[in-house]
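The form predicted alone is given below as one chain in C-alpha cells.
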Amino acid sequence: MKVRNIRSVTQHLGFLILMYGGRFGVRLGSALPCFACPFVPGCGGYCYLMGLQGYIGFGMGALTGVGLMTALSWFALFVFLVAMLGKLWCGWICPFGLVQDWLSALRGKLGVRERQITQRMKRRMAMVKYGLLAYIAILPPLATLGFLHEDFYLPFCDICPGKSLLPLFAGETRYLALNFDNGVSLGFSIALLVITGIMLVGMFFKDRFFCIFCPLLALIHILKPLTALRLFKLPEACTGCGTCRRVCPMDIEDVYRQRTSPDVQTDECLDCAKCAESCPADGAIGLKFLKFKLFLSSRSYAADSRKKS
C-alpha cells in the first residue's frame, strides 16, 4: 500500500475515533498533539491547548496537591505523546487538518487554482503562531488575577475556527450564533465567525492555511529535540530537481535548499511525507523513528506513484 493510502486511512480514523469515540466509551483525555475540539458533542478526546489555558488561567488557584500532579500527569503525556509522533499529529491524525484536506480536494474538483502566497509574507505569517502562544500564556493568568473578565479564561478556544467548525460533523451549530451574554462574550463570538470566514477562504485557496497560524504547531516544534520520529534529508543523494517544493502543502522550501545537514524538519513542517513519496532521487529524503528509516525516496517509488496518481 502507498504511503499516501496509509497517511489517508490514518487521517480518517483519526477524524472517526477523535470526533465520535466518546459515544463509544473512547476517553483519550485533554493531551493530545492535535485539533480535535472539545466543544464537539461525544468527541473521543481533545487537544492540549483547552487543558493547557484551564491549568494556566483558572486552574492556577488549584496548582497545588493534587491540581499540581494532574496538570503535570496531562503535560508529560503531552510531552510524550509528541517526543514519540512528532508531528505526525499534524500531517496525519489531526481531524482539523482533514478538513483543510478535504477542502482542498473540493478545489481541485472545482478546477480552481491554488492561491500562492510569496515566502517573504508566509514567513510574516507564520510568526502569528508564535503570538499567539504568548496570547494562551498571558491572557488566562491577567483574569484569574481580576485584571481582565473571566471569559478570558480560554482565550484561545473562544477565537479557534475548530469550535465553530468540527462541531458542525456532530449536529452542533451553537458556535455559529452570536453570544450576546455580556460584552466581552459578544466580542470573541464575533471574532469567531470573522476568523472562521477568513480561514474557510484560505484553506479553500491554499492547502493547509490554518496550519501556518497554529499555535499547536509551534508548541510541537518547540520540543523538536525530544522527537523520534522526523524527517531528514541526506543531502549528497540530492539531485536538485525541486520536487520536494513543488508538492509541499505547506510551500517549504528548506528541504529543497539544504545542502549540508540532514536536519530539515522546519517549525512549519507536518510530517505528511509527500516530499520523501515523490523525490525520484533514491535516498534522498525520507522519514525515521530514532535510527530506525521507516520511508526512502525511490525513484521507482515515485515514477510509480505519478502513473498511479
Given for the second form:
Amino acid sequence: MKVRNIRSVTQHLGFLILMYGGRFGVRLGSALPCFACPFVPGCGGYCYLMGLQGYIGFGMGALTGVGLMTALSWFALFVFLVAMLGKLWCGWICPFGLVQDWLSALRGKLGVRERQITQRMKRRMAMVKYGLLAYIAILPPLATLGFLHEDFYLPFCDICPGKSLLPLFAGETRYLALNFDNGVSLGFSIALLVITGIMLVGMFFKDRFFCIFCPLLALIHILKPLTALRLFKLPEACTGCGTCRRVCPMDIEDVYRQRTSPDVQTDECLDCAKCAESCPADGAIGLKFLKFKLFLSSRSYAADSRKKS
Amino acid sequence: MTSGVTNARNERIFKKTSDQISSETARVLETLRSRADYTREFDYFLELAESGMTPEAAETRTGLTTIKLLCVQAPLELIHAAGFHPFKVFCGSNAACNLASRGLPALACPMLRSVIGAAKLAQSSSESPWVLPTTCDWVVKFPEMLAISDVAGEPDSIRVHWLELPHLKDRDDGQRRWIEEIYNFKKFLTSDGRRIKRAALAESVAIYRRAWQALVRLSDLRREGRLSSIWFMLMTGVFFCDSPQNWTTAAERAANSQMTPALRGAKVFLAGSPIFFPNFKIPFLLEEAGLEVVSDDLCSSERIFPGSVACGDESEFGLMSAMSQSYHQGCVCPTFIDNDRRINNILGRMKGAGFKGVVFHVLKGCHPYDLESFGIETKLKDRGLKFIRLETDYSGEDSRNLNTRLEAFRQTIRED
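For comparison with the form predicted alone, provide the form predicted together with the partner chain.
Once more the chain from above appears, this time first in line as the rest of the complex follows.
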C-alpha cells in the first residue's frame, strides 16, 4: 500500500472518529493535538487548544487543587501524544487539515492555479501563529481575574474558523450567525465570520493555508525535542532536483536547501511525508520513529507511486 | 570543370561514407543479435535502430512534425502536448564524424561532428526547427558549424529557437528566468496558431511519467544484473525514434520477459560524456574487460529525460512551472555552475548495488565533462572508490589500449 493511500485512509478515519465518534461512545479526551472541534455536536474528542485556554484561565484563577492537577494531567497527555506522533497529527489526522485538502483537490479538479506566497511573506505570516499562542496564554487569565469580559475566556475558539466550518459537517450552522448577546460576543462573531471568509478563500487558493497560522502547529513544534517521529534528510544523497519543494503543501524550501544537517523538521512541516514519497533519490528523505526508519525515499518507489497520481 | 570534378569527388566521398555508416550499423546490430542474451522482446528496439534514427524516420512513424533537440533541457511533455514529436538528434557514427571534420575545429565535439556528417549525407528534407538550450560552447556554435559544413546556408537561415539556460540552478532568479524561457518556448510552439490546453499538458505529463516508470524498471533490472547494459543503452538510445507510448509498451514488454545477461563481471558505474548508437565501443570494451555497467548517469542513457514531473498544483501554471523546474534543477549536466550535488547522484546510484568503481567516459572535445571528471575523481577516491578516466573519440584505433587499461582496472577492483 502506498504512503499516500495510508495517509488518506488515516485522514478520513481521523475525520470520522473525531467528528462523529462521540455519537458512538468514543471519548478521546481534551488533549488532542489536532483540530477536533468541541463545537461539533457528537465529536469524538477535543482539540487541546480549548483545554489550554480553559485550564490556563482556571489554573490562574484557582492556582491550587483539583483544577490545577487536571490541567497538568491533560497537559501531560498532550505532551505524550505529541512525543509519540509529532506532527503526524497535522498531516495525517487533523480533520480541519483534511477539509483543506478537499478544497485543494477541488481547486485541482477545476484547474485553478495555486497562488504563490513568497518565502519572505510566508515567514512573516508564520509568525502569526506564535502571536496567537501568546494571545491564548494571556487573554483567558485576564478574563478569569476579571480584567476582561468573561467572553474572553475562550478567545481563540471564538475566532477559529474550525468552530464555524467543522460543525457544518454535523449539520450545525449556528456558529455562522452573529451573536447579539453583548458587544464582545458580537465583535467575536463578526471577527469569526470575516476570518472564516478569508480562510475559505485562502484555503481554496493555497494548500494548507490555515496551517500557516495554526497555533497548535506552533505548540507542537515547541515540543520538537521530545518528539519520536521525525522527518529527516541525508544531504549526501540529495541530487537537488527540487521535487520535495514542488510537492510540499506548505512550500517549505528547507528540505531542498539543507546540505549539511539531517534535521529538516521546520516549524511549518506537517510530517505529511509527500516530499519523501516523491523524492527520486535513493535514501535522501525519510520518516523515522526514534531510530527506526519507517520510510525512505527511493527512485523505484517514486516512479511507482506516481502511476495514478 | 573544377566544380564538376569537386562534385564528383564529393559524391564518391558521400557514397563511401554512406557505405561505412551502413557497415558500422550492421556490424553492431549483428553483434547484438548474436548475443546469448538476445530475446525477441529486443526486436522492436533493434528495428528502430536499423530503420534509420533520423527526424524524417521519426516523423513517418509518429505522423507528427518533429522538433529537433540537442541536450536534455527542453521539456518533452510540452512539445508533445503541442502536437509535435520531440526528437533528440544524435549520431554515433565514426564515418559521419570524419565526413564533417573538414573545416571544423580539430577538437570539435565528436557527437556534433557526427550529427553534422549524417546531416550532410541525408540532405535533410525536414523543415522542422531546432530547439537548442545554451549548454556547452559546441551547442551554442552548432548553427555556425552547420553553416561551415555546407549543411545549411547562413547560420541565420537555420530555424532555431534558443533556450537560454541559467547556469546557476539554485538561485531563485535563475529559476524565474528559466520558467520565463519555457513560457517563451510555449509561445514558439504555438506560433502557428495551435493551442496547448491544460488537459493535453496533463495527458502528456502522464505519458512521459509512464515512460519514466518503464525506464526505472529497466534500470532496476540492470542494477539487479538481469539486463545487460548494452541492451539498456540501445533501448534508451532509440527512445526518440518512435512515439513515447510505443516505446513504453515495448520497454514494459521487455521488462516483463525473462532476461539473463550474457556476461557477468565486476560491477561499475559509468559516468561522463554520452554514448550514442552505433558507437558502442565503450560498452563493448567494458564487457570484454569483464566489467559490468549496472548504472550510469549519461544523458544518452539513464538521464535521457529527468524523470516524471511531480507537482502539487495541477493547474496549467503548476504543470508548466513543475516541468521547467524538473528539466532545470533535475539536470546534472556539467555545464551548470552549481553542480556539486551531481556526485550524490553517482554515490546514491552506487549505494547498495555492491560496486566499487566508476568508469568516466570523456569524449575528446567534450570539455565540461573533461573538467568535471577531475573533481569527481577526487571525491570518489576520498571515499575509497576506484576511478578510471577514459578519454577517447569515435574511432576504434585506441581500442586495444583502452582494453588493457580496463582489464588493469578490473584487477584493482577485484583486489580491493
